[in-house]
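Form predicted on its own, single chain, as structure tokens, below.
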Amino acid sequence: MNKVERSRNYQHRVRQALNKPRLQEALHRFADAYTLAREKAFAGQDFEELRNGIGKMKDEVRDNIDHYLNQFIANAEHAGAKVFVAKTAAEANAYITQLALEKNVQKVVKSKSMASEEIHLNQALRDANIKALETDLGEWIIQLAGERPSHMVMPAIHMFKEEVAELFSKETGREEPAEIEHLVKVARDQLRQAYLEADMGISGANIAVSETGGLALVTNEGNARLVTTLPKIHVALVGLEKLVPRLEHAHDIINVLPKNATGQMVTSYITWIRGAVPCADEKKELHIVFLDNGRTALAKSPHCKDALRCIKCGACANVCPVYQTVGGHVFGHIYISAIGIILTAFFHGLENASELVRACIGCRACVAVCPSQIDLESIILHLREVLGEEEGIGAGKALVFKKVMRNRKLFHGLLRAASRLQKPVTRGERTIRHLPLFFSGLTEWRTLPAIADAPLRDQWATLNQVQAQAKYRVAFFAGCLNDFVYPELGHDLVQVMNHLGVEVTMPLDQNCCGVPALYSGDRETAIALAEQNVAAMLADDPDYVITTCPTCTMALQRDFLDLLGDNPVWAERARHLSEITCDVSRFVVEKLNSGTSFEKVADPAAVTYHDSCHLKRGAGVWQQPRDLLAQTGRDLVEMAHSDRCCGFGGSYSFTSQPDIAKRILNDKISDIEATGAKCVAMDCPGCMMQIRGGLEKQGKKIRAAHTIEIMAEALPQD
């Protein structure tokens, strides 16, 4: 299937998922409950310390995999197990099916194993005329439905009890009521005899301890113990990444895994297996099949290798707005959500991951909850670069990025021309409410801001910036939206900074931060723009560089370092720019200690606050804007899910996944409206475009404003 066909097919699946409101309802309900349960489960523990330790331990195993694997094999075989290392899925399937045939196995019972899903083990057994029965409740449900898991931990999370009752009724031959307790009993009754009849039990493993040669299974159902003990043959299929050096490391994972996976303090069953489990008086066999299947290649990838830290908790799906909108059957292949994108690329080929890579909105929610400190967003961005190199980024984007955006004068000249050409659709307003012809879809669900008649750079010389004794001299990186769409934010910034004794300059040689190109897979253009901006922003040796856009903040602080870090000409300058770059809210609170610099507004209407993704989870700024709003006398009302993405994502909401972006925005607007606030503040022009556009299109009388606007309104009047 070529790129165009893959994209068309994927968009069809997206639309099908979006037409299932009960799916979104179920996933949102779980996500809300999970967030609260997880917070409670980790109360009193230092999550950062825990995940830092797990990450370092996983890196140690990954970098010394032969040592730990050989140590495990020696100890496991000493305890009576047989160990086989499968380089490919085909080798793993061949070993297990051949073993079953040699032992005349007729029936296999399985406990939950994503590794078995990864290699399509059930199909391999079926091809060998061996019946395989899933005994995990969720896995059995989807086996009956002929589906694959939609979540790594909760495989049937997408299904409702009524659907399950219908499946069970077909299986039992009688009508089963849609009552959860009854359905669990039906499953227990249907599966119980199979444990006694089975000749082989197949399980996965959460942990393989090198120093003992033993396995640990962390489960919420008793089926895994029955699968691993009752049949005469037990086969454990284990990914190489499940190795840990010692028992204390296993304890660290067991401490974190249930908390991060489901919000439980501890799981129901923790099963330790070392050697063949006794089975009455009969001889028992334990076969441990270690699975490579792309893991060694992943370990050698300098950009992606951290993905092998994953402990398969599934939390990256639990907090993902894309997953909550379309589910795991769309935002996944075998493995789902953010980690699934990476594993799919290495285990099942980049062609199967390509649409998933593009479906990620880059909100970094997954990064914030990952228990082994994987920077999932950065790895996915690298895969976009690989896709850009392999498949191209499209003729239109290539033209814009390579020929237009790199040429600052041409780029800005075209934006100025667009401000004049837009007159027929703006009708004298600063808002575009409708676009004609094939552009109409862009304004079906939100209004769009018009390009300003004069960009901020053309107005800069007229702004009052006289500072007799300035505390600091800062350079303002405006970004495209602040410069060409919302120049008034620049006016507000200057007023606030001047009032606080800060001189502001705006280097006019600055260009786009390069994030649109980088996120589209055009690293070459991103590097060129990084060099332009480093030179421009450091030209006058400012004390600090301040921004009003968190995406630009992350570009200057993080992306330029990555893009130029190996360049001896630019590396040190990029590092210096990173060190002096600061979001304006953090700068005011932490560098200026603004205190009572603002007047209390006469009418302190309630305001709620939206945390922009890259501001909170990238730059680490969330309390500072709230402190500033409080200083202006505003009554801050917290909204539910304040840090859930608004669905903007730059080109994501225009050309990549507008249907998903629209649904995510609707969730955000519902949360804003529920607060009763008349204003929603934020610190990102992109979020402001998205949220303001959605509010206006839906006729909501709620103002969307940047925090710097509200600060400027609260300045003392001369």
Second form
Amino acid sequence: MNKVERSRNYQHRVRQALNKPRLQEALHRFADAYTLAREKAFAGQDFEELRNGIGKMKDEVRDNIDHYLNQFIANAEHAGAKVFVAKTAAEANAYITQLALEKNVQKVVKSKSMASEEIHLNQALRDANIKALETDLGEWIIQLAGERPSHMVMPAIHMFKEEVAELFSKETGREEPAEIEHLVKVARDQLRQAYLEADMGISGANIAVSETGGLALVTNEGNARLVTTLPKIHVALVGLEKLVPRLEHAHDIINVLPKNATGQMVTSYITWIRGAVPCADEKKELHIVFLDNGRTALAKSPHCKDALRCIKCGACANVCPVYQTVGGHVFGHIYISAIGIILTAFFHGLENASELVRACIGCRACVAVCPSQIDLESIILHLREVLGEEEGIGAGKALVFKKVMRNRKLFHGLLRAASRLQKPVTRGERTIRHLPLFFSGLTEWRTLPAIADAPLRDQWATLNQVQAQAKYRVAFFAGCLNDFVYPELGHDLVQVMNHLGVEVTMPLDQNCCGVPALYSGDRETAIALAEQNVAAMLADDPDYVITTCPTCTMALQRDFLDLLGDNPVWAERARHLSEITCDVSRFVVEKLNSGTSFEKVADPAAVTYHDSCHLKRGAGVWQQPRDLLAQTGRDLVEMAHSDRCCGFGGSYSFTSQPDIAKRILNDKISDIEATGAKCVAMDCPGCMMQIRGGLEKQGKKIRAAHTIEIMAEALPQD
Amino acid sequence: MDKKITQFIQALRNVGGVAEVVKNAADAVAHIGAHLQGPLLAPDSHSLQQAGLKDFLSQAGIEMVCDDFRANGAKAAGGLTGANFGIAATGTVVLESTDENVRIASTLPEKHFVVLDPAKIVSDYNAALPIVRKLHEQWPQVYLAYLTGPSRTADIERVLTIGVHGPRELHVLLLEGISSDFMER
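To test you: the structure above is the form predicted on its own. What is the structure of the form predicted in complex with its partner chain?
Starting with the chain above, the whole complex follows.
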């Protein structure tokens, strides 16, 4: 399939998924229940410390894999196990099918193993005329349906009891009622005999302990205990990343995994198996097949290697707004959601990951819950760059980024021209409600703001700064939206800063922060823009650089360092800029101790607050804007899912995945509306564009405002 | 009562397990008899022997299966085992089950009864670690199980359902003075 067909095919699947409201509802409901259960399970524990420990331990194994693998093999073999290291999926399949043929195995029972899904083991066994039966309830359901898992922990989460009843009825030849308890009993009864009849049991493993040469299986149903007990041969298929040095490390994972996967304190069963244990008056034949299949390559990738820390809990799917919207069959290949994107690229090839890479909205919700401290979003961003290099980023984008954005005067000149050209559609208003012809889709579900008549940069010289003796001199990095779409926020900023004793400059050589190019995979343009911006922002040696857009903040704080950190000409300056960059809410609260600087508004109408992804999970700022709302006398009413993405994601909502973005926006608007607040505050012009546009299009009388506006309104009048 | 014991009981009940303190072997037998309808798989175990449970059970008219577990396992209504120790924080029973009969008794029947000396309840995973390590050091082959409540699934519509492939009920009977041996096998 070529790139265009592949994209078209993917968009088709997205649209199909969007037409399944019942699935979306189920996944949303699950996400809510999961979030609560997880919080309760971790109560009293320091999640940051736990995940830091797991991350470090996994890195130690990754960096010394030969040592830990050899130690494991020696201990396992000493206890009577046979160990095989399969370099590829084909090698693993060949070893297991060959073994089955040699031992004259007719029937195999399997417990859940994502590694076996990864290598398509069932297909390989079928090709050798060996019948493999899945015994995990979810896996059995999807095996009967001829589907693949849509979640790592809950493989059949996309199916409903009526569908399961239909599948089971076919299997039993009776009419099975669609009652969950009954269906579970059907599975128990149907599979019972199979354990006793099977000649081989195949399991995965959650942990392989080098110190002991044993495996640990973390399960709930009890099928893995039967699979590893009754058949005379046990084959365990284990990804190399499952190795841990010692038993205490296994306990660390056992402590965290159930809590983070399903919000359980502990699973029903943890099973430790070492060596050839007794089996029907003989010794069990235990084969441990370690699977490489791209893992060694992943371990050597400087940008992506942290993905090997994954303990396969599936939390990154649970909290992902894209997953909740389209499900794991669309937002996944074999492995799903954020970690799935990365593992797919390395285990199944970049071509199978490319659409998924672009379907990530970059909200970092996954990063916040990852139990191994993997910065999934950064790795996905890197894969986007790789894809940009391998496949190109599209002629249109390439032209804009390379020829236009890198040339600031041309870029800004075109924006000014666009401001004039848009007149026929804006009819002189600040909002575009409809666009003609093929652009109409862009304004179908949200209005768009018009480009301002005069950008902030053109108005800057006329802004009256009242600042006799400044406490600080700060440079304002406006970002494109602030500069060209919402220049009024710049006025508010100057008023607030001046009142708090700060003088603001706006270096006019600043350009786009480069995030649109970077997130589209054009690293080269992002580097060029980073250099321009570092030079521009540091030219006057400001005390701080402040921002009103958290995506720009992340660019200045994080991305410029990554882009320029290896360049001796720029590294030091990029580091300095990173250190002095601060978003405005945090700056006001922490550097200016704004405490009593504002006058509480007379009418403290309820305000709700939307946490922007890059502010909360990028800059780590969420309390400060709430403090400011309180300082200005607002009555804060928290919305449900306040830190769930609004669906903007820059070009995500325009060109990559507007249909998904629209659905995510609708969720946000429902949450805002449910608070009854007449105003929703936020700290991001991108979110503002999205949320304001959606509220307007739906005719909701709710104001969407930047926190800086609310601060400006609460300045004492003198 | 020792705080660890109350914590153990609460944690196990929280996940749908049955946890009862019994005064003597007769009480344990009464509990088992009240919950069992059918044959009982009872593999040899130090704890069971110490408590003299098997004799009591036979006297109470319970049909005991003591051999050929593979053939009889599927027909049995319950399994009875001892336990190496318990973990209070999670309500977990740790059972050395390298002996295949112990595994069958604790996996195939619908009900699993465990007798555990409450003196062998430790506080948490950290406290369990040295014992688990020692169990690994003692014999080359190890099949060790942490059992916490009944078998469960949520694979259909995320609805928690008890008793899919493993025991539908887990009864832990806390009986003092039957074993101080954490290594029993």
